[in-house]
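For reference, the chain that follows is the form predicted alone, supplied as structure tokens.
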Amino acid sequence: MKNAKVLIRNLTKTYEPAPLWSRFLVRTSSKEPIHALTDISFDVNSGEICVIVGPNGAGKSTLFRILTGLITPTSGYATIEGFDVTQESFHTRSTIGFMPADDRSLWLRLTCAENLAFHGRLQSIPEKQLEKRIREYLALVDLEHATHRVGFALSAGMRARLQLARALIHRPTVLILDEPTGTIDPVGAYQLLQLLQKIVKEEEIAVLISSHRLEEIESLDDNVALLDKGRLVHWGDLASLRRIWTVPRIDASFDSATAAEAALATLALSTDCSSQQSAPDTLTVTTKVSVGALLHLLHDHQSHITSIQESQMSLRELINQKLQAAEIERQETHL
């Protein structure tokens, strides 16, 4: 889309092995090219939060480094507010607010106000505006009461909110957050996420956020970029992923473990379902048939059934299933 805040097209990053003469100077011993990103394309618009999801080594950090101008892509391109992140990195950095996974961007010996003042001056905010913005953004992240408290005296959640204020103080139009809740307790993470959603709605900014927390991914499920080994294996909402990959699952409980084992043996003869004993007296059945059809298959065991109900595949299972399918497809392509 032409009006996308963040536009990524065919982005590829390959790390070539170091020359033989220099390998003793570097920490890596890789002798083969590493394909960190391969042909990645998607957009993020104003007022949208895009969640970048994937296992370790999927390419999330490489993507963020390219968008923030720290490294250059091997091929493809990305633009932020129309500026090429490689050719016009000076302009793109002024439109980006970045929040790292830890608090190393803060000076913990300085107060909250002093931290914001330091970063505000780095962004060339005029002194007359800076004092007002410090008050404004400390209030926005609910740290007004801690204006003169040093970083060492802040909790992990308060430091995270201070980092968010630091990323916002120059009023960026794009916010990049690298696992911002990784060091925060679940309650603090929820509060930070609620605050972020409020800011996105009010300021109409575009946000890219990487996360390993399943509850965060569930709550921000409108735009999910699922990466695996440098490839984009899903882009869109989780609902569409569920429609494609979720197979109905039924939990059936029996009055004894013996009855459950007998029912399991019966279901093993059917090609319409796959079942396993999730507990001594309970079967979990992944099936293409309805509850009624399943009960018909278990006709001889119905007197021993104490309860039966449909259940939804968990997000972890859904993502793992999609990643496994992507790996199988990749292997078949290489054959």
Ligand code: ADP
Given for the second form:
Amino acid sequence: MKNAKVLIRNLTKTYEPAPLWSRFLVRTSSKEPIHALTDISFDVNSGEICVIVGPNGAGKSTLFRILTGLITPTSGYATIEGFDVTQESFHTRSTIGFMPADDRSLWLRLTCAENLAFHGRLQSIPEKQLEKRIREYLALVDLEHATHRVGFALSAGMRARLQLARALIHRPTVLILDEPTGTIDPVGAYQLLQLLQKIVKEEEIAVLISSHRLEEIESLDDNVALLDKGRLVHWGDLASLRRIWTVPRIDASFDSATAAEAALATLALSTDCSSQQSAPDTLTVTTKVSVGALLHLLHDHQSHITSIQESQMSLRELINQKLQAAEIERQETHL
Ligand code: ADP
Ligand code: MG
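Next, report the structure of the form predicted together with this ligand; the form predicted alone has already been given.
Next comes the full complex, and the chain you just saw is listed first.
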């Protein structure tokens, strides 16, 4: 079987508390160990985008720091094209293009072309190829017109695109983007992600991208790794998350509050649904059964129903529900 481009196995990272003396210097450092990642395993293949989703502190940046060889895991391992990211980071670093979470890695006094030249030389791109490569990647991210403009004079969206060009210029086979859209407006973010999808299709690379903006993931529709407090609570495509988690919501309105209350009493007898009175004359029912089956349950009350409406849960609700369930499960296992 062909190995996955990025393979992550039982990856665990615990940040140990800083030594006592250094706590005077780093006032924020914790006295307790922080379990930033716990037993994470998944793969990403060529031509795939994997979106790492999770609230702040979920462990996204920690995962990326391990993959890029900046820190070592406490246990478990990860490989890129078969090379261990910790033991053989010399090999793996040149295969990775990394876009960090902010634009501090750009030289804002230098022009776009100069920024790319600087990075290209660090990556040992031969001088003869460098100029052509810079033109090629500035064109790819639609920044040709800004070739000689300094970083200070670029908009946030343009800086993000320049960082993307910088991450790609040495032709990596794995691209890692830490919240690339964090600082840009939604239109700029959408354009950046569209561009990313085009690049992935054309260049057979594997992409890991982290985000806490749920609307964005909806537009990507690729594999999703949902992280919460360092644990992987879902891995798979968005559709599978929906299949497992979407419970259709039905709003039923009645001709009077009394009729709604009577229907509520009837539904309380059924184990197939959970109902609540969302307005005096309206019940909101979350149920695995269809509207038809619900009407059957409400047979005796049908003449009082004035409207019935089915809706899908939003992605945000869906993910929050999954995170809450993970939290409850964790509390129960600690009891
Ligand atoms: P995310 O990128 O998803 O916001 P991080 O990987 O930055 O999450 O952080 C995960 C957890 O690890 C958080 O609780 C954070 O406070 C902690 N953490 C991150 N970096 C360090 C560090 N260098 N030392 C100690 N704790 C850290
Ligand atoms: Mg982060």
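Residue numbers count along the first chain shown, from 1. For clarity, a rigid core is taken as the largest C-alpha set superposing within 1.5 Å between two forms. Keep in mind the model is a prediction, meaning the values are calculated, not measured.
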{"item": "Large Cα shift (2 Å or above) at residue 275 between the two forms, core-fitted", "value": "yes"}
{"item": "Core-aligned C-alpha movement of residue 51 between the two forms reaching 2 Å", "value": "no"}
{"item": "Did residue 294 shift 2 Å or more between the two forms, C-alpha, core superposed", "value": "yes"}
{"item": "Per-residue CA shift, residue 303 (Å; core superposed between the two forms)", "value": "7.6"}
